[in-house]
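Take a look at this single chain, the form predicted on its own, given in structure tokens.
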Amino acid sequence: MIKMEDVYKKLGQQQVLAGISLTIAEGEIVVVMGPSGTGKTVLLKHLNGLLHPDRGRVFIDGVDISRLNDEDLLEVRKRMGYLFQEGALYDFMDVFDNVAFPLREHTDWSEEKIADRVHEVLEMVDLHEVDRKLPSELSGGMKKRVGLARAIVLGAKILLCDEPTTGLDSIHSRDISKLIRAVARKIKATTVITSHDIANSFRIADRLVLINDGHISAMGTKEDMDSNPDPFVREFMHA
């Protein structure tokens, strides 16, 4: 389970998060939406300890990660996968080595076992015969799939995705959204996704969270959001 309690975060002179409280159940898929610059990515980075709150606490499975030392935080992060906006693949590594990298860094597995696992997760994201391609040889959608494979290769129980449809056309945005949901369900991962893509957020989410000016403006299912009378919520949802 993921829990944020009254989290505040200021970056420079800007108050980015201003009292965020949010609980996400095990296995739930939650999409955090909001206009650009409202703190979606900042919120996500608090969940894996890349940022620490100025006030408030962040719990992962009952552990306040904002109080952990680097060594203990690393152990928590090994149970998490992070899909970056642009995939964040190593340009000098082929697909196989990009996906294998976390296994080589954090396990003592044999190369044979690593190869089996890499091919297993590439199959899971519908990539075939791309092992030796470099990132520069891949389409935008394929890069996202490789990034997703790398995010889950260690057996992630928490999956964090930062704007996964950015840079994709509507068809590929739909496909990567459906794939993330399918993979999250298959591996039973608690999943948090940031997005400004309303249509795909509706497709993928069990629950939606809308933030604005550092606060949660609304939270609930698609039906809850559609029926919310708040002017900002209605304007955002029907933009």
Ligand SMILES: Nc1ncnc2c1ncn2[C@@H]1O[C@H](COP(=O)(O)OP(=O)(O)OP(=O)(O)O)[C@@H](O)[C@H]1O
The other form holds:
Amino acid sequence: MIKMEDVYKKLGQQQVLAGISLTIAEGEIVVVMGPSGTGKTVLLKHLNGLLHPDRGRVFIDGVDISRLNDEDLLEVRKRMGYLFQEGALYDFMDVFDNVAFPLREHTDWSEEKIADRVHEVLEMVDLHEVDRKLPSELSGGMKKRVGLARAIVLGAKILLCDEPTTGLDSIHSRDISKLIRAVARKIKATTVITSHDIANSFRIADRLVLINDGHISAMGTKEDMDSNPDPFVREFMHA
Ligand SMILES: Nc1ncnc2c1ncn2[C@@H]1O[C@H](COP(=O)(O)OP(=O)(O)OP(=O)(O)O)[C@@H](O)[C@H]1O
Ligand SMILES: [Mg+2]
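So the form predicted on its own is up there; where is the form predicted together with the named molecule?
Every chain and every other molecule in the complex is listed next, the one we just looked at coming first.
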């Protein structure tokens, strides 16, 4: 379970988060939406301890992660997969080595066991016979799949995906959205995705959260969002 309790964060002159409270149940898939620059990435980075709140707390499975030392935070992070907005694959490593990287860093597995696991997760994201390809040889959609495979390779119980459809055309955006949902369900991960892609957010989410000006403007199912009378919510949803 993930819980944000009245989280505030100022970056530079901007109060990016101004009292965010949000609870995400075990296995739930939540999409955080909002206009560009509104703090979606900043919110996500609070969930894996890349950023710490100025005020308020973030709990992962009941543990306040801002109170953990580096070593304990690393243990929590190993249970979290993070799919970065820019993909963040290592350009100089082929697909196999990119996906194997977390296993080589954090386990003492044999190369054989590593290879089995790498192929298992590549299979899950529907990639075949791409081991020796470099990121530069992959399409945008394939790069996201490799990023997703790497995010789950350690057995993530929490999956964080930052703008998984950015830079993709509508068909690939839909495909990656469906894939993330299928994978999240399969591994039973509690999942938080940021997006400003409304159609695909509806495809992925059990529940949606709309943030603006550091606050949660609305939260609920697609139907809740569609029937929300707030002018900002209406404008965002029907843009
Ligand atoms: N390290 C930082 N120092 C100063 N300001 C920052 C820093 N990181 C983010 N910001 C500011 O915080 C605000 C929120 O940024 P964030 O990246 O979370 O937006 P976003 O909602 O993810 O936008 P996008 O949809 O474009 O990805 C922006 O105004 C950004 O300039
Ligand atoms: Mg962002």
